[in-house]
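Just the one chain here, the form predicted on its own, laid out as structure tokens.
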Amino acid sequence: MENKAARHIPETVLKSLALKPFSGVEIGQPEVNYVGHQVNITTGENKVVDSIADVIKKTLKDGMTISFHHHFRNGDYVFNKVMDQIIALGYRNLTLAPSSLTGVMNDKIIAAIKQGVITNITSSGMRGSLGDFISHGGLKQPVIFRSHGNRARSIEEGEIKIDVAFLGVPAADPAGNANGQTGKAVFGSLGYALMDAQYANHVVLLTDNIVDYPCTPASIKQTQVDYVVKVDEVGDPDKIGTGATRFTKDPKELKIAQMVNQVIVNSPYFKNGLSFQTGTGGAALAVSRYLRQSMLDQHVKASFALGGITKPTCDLMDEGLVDKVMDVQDFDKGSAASMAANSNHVEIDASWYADPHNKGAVVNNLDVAILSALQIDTKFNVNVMTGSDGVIRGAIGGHQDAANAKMTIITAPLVRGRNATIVPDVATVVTPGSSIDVVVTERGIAINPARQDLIAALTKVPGLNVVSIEALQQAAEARVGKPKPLAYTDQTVAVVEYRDGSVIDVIKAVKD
């Protein structure tokens, strides 16, 4: 079956997973039903359990769905501590449903799959050895990849039914009030974990810092929590800002960031009340440095900044250039510390952030989104999931969600090494081309032909080399040549959903 993104989706996959094909980016106004969840009533003041093993025995059974959050990113210690015990206790046939997966989890997940402990996975993405393992058919059932907004929607509508949520927090009291803003392992917003805390049948907090009652502000509340476990360490906040959230010094990425700033400044959206989101990736994160100076020079003040937040964004707020920071996740220690210090730095959950099936997500109010990509094709489709070799090495994150902005800008170098970034067809469609307005590379910018208003505004800007997307693709190909076609097997190893839960693409196993 060919969907609206012109991708062929096996009907057997749609039927076996009870999914529908992608039919376009217009979400409409459907009527949906939110689900309830099991509540295990307790009036106890002290929910502290002696060990992880004890709490697993109290809550977990074979075949259940377990979840974790990824706010610690590569500094996470909780996941491996819990999985060690689950494996040792001999559980089988579990579904793993975290907000996303990071590299520090990979070896444990592969071991759990091989032992039959984990048999299904749904996540925002995966990288490294786990992505390679899955891409070569390591899991019998296909992984389901969902954006952050789509995960919130799926939890609220009952497509993801979490039996036990294991949530690491820097501070909690014995009754279960907790936040990410105090303690030695501060990571800031608990935005993704808040969905699990609200909807999981059992909520288990793990912390290295049990404080006196009441722990406030209470991002997670005692009304939601079943058990609290004291551990030696929950995570290393110094490792939050690594990998995809690094700060770049690369001249090419800085040049791209400067060009993105020129696009924003010369667009209809650069005016008082501007709202924006910067995604991961060196160039996207660097934009705030240049945007700051432009805002000072032209006396422009933004209403809010959204998304995964960095210290440079918080600095804009502290300088009075941004009124509010709406924060679903922090990408460095500086932004994590900001939340506790400034009441205009607001913690939001993933539903408020980006669920397309609620009564209004913050992404619906975005003027500008600056996002990165692994590949972009001549139809402006974006791939952030699979590399040029077809191996899974990325995450949807909030990409599809933020692309709902009035102007969505994709940043990418023309080539990476010997691989073209601008290609005739992306390996995997994650964000459809109809959501993308501008592509910025160091060799020039391409504007979606559907945005004639932006073409008229930006072609007049001195120094901006506005070209067609086809010209960028041909320039990339001229530099690195045509790649050999990728070879796949018939096995579907992953399903990529659009933010409304429809299937926008599938990922096949790569041939050895």
Contents of the next structure:
Protein chains: 2
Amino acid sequence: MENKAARHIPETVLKSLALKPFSGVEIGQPEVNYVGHQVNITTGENKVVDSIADVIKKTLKDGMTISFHHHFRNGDYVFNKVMDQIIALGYRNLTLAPSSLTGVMNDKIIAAIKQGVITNITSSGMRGSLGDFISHGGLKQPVIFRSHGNRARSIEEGEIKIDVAFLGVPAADPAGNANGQTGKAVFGSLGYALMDAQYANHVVLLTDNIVDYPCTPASIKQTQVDYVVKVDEVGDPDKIGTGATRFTKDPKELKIAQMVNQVIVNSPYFKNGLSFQTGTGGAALAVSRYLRQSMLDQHVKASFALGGITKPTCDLMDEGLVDKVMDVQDFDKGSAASMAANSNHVEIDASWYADPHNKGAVVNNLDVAILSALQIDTKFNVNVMTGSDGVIRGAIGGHQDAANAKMTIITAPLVRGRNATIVPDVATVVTPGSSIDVVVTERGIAINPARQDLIAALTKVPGLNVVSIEALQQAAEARVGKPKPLAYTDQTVAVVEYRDGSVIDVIKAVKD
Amino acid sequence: MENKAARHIPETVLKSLALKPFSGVEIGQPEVNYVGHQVNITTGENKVVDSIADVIKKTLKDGMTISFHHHFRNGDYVFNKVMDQIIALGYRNLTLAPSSLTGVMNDKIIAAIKQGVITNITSSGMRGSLGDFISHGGLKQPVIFRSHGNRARSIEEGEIKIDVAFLGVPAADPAGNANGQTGKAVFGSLGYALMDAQYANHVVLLTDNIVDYPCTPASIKQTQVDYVVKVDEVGDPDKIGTGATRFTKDPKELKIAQMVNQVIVNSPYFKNGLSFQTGTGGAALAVSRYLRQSMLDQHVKASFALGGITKPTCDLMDEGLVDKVMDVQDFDKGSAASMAANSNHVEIDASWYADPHNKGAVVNNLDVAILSALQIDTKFNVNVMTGSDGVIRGAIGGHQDAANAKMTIITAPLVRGRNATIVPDVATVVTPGSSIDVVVTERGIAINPARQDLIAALTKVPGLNVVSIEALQQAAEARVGKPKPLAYTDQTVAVVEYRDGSVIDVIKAVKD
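Can you give me the structure for the form predicted together with a further copy of the same chain, which would complement the form predicted on its own we have just seen?
Let's see the whole complex now, leading with the same chain.
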């Protein structure tokens, strides 16, 4: 059948996974039921053990769902330490349900799939060898990709039922109170992991840093934790936030950043009380710099910045230009350190950040979101999941969630190497065009025709080259030519959910 | 039948309420299931309405369970405002399930019972005219008294299923983020109310202070809140913490406080890392003063203070004698202000404080608890619920919960007026003797024979008059004589649960 994003979704996929097709970005006001979880009561003060294998044997059974967080990013030591033991112990048919997957986990996951240890995966995304492996049909069951807000929703509504969560932290006390803000391998906000801590039947902390009771702030609480495993090292501090704070010197990225700033400043949202999510990446970081100057020049103060947070955003808060930083994840050491130092830098969980099925997430209050893209098509649909070769190499992250902002801006270069970024049809629809307002490339700005107010406001801005999305697509095609159509097999290797749990697209195995 | 506290519990009561008899203080390691709750999704940023009646009509149906918190104590305006509307709208058969009840609510509750609006009550306690009314059979169904930890447990396990929680706060933003720390009517920790916010199907905030979004710290989160009702005043700041910080000048209370301090200082728990809960009341507050001097003299620092918190405890933290204050409720303005000023003053919810059926509450890590009593008997059982006339005039509070400490000290004068405090048998068993270690009166100290270690340690302390509990009881009787036996009818007017939900005692209607 064809869903409301005009994508063909196999009925067999919908049926076997009991999923509904995407029917639009409006959430409405349905009544839902949150699930409870199982609690094995422990009254002991000291939950510290030193054997990962023992804890696994006490908590895990074949067929169960296990979870991890990705706050350590490429500095993560926890995932491989745990998976080594799970594989060695001969477990079978596990579902892997982390907040996301990073490259350092790839080899282990591929090995676990090959041995039948992992037979199902749900994640925000995947890259490198694992994406390639999945895109070539390496896993029988389709991977389910969910945004951060949708993962929170799925956990709260019971679609993801975590049996055992293995959560690495840089500091925990013997009873299990823990945070991401103190110790050697700090990463700041534990935002995504807070869902696992609250809803998993068993919660196992791993830490290299047992601190005196009570560990506060207690982002994760002793009430939620079964075991605290002492390990040598939970992560490599130098790889947790690598390079994320670099300011771009790329003239193209700087130009895009300047244009994004002009879009914001000339929008109806640039006034006291403004809120924004800038995300990470070269252009996004440069936006912070231009936005800072505009806020100073025009005496505008923001109420909050949201998201994935970087140090430049914290600097805006320290300078008095942003009142609060609402932080579900830190991208660099500076931001991670800021949370511990400033009570206006607030840790938020993934539900509060972006769950569409609660009583109100912060993204509902967001004015401006700046997001990136691998591809954008002439319907403004965005692909952040598959490359121009059709292979999985991305993550939804908070893309669909933040696109709920009053003005969502996509930044992208017109072409990347020999591939167009603005295309007639994206390979995979991740974020539907109806939630995208402005596309900014170095060649010009395209505004969704549904936003005549923005077209009126931005067309008259001197120097802002407002064009149609078709014009951008044609300019890209003029540069790099028409691409060969991608060749796929019939096998569905992944399902891309929209944030409400409906199916917005599927990903087929690539044919080499 | 007779339970393990040697109290007669009518089988009919156990059967009709589906409750088990008390079988001992050990919780063991049962596996339990936490319940979920219903969520009516609201994506709006602005939940502010100005009519309590409208919100009630949208959320409440006959037969439902409603809840309130008692953090405003005798300064509460919220309860009466809401109940006035509920009564006026003609609702029937509601269950009232607040964290506790204070005197300012009494008249309204009695009126609501008489009109059939309220037909069931569960609370931590009640006093004054309401206790008298219930003790004279004013409510057909027995009231269920639960400790703060037990209420958290009952909510988490679904024994209390709150349909609509009406929660007053001194500050909230339009989306429902709220705390107890800013505004006119500050009370500090929202500890008890956090359970309602997390588990109620509908959460209605009432506030006189709508602040800019996002209100942080967000003790209650927008994800949990359906409506924010703007009212003129939520409470009387002068009555929220009245008198709680007074230092006693009563020589008897000062003597008891000095003896309590000697017990602590000469116990095995007086060393670096000590933790304690002192509670409120004249003697308890004086203990803080003596304990401070002992800590200074002997260079002992505490890891945390727990509980119901008063300013003298915060002062110990500010002075560096206590590392953290773990705070479920503030008893005075000074303590309420401290939470906003010091990140080591930590807001904890009632589950984290004391739920016996989670993965570990702070009371499990508690060294010393100092608690009060209306009566103590020669089995060390404590009554904090009924007076010497058998009438309800107290509250369990955290009594049963904190008695989980490694050393639980009960302070009480030997007699009060013409009534003995140390008696052969308490009128109502609230906290079982097996969890009580030391009873301190101005006439001497009795130690539970189960604690031979404490007997050995304290008997040799010069000036500490260690005697048997029987000797104290006889001394009291010598002063005031044998009391007339109380006369009750057959009607069970209240059930006293132990913290695990079992029935430790029942309260019968008094015969005048």
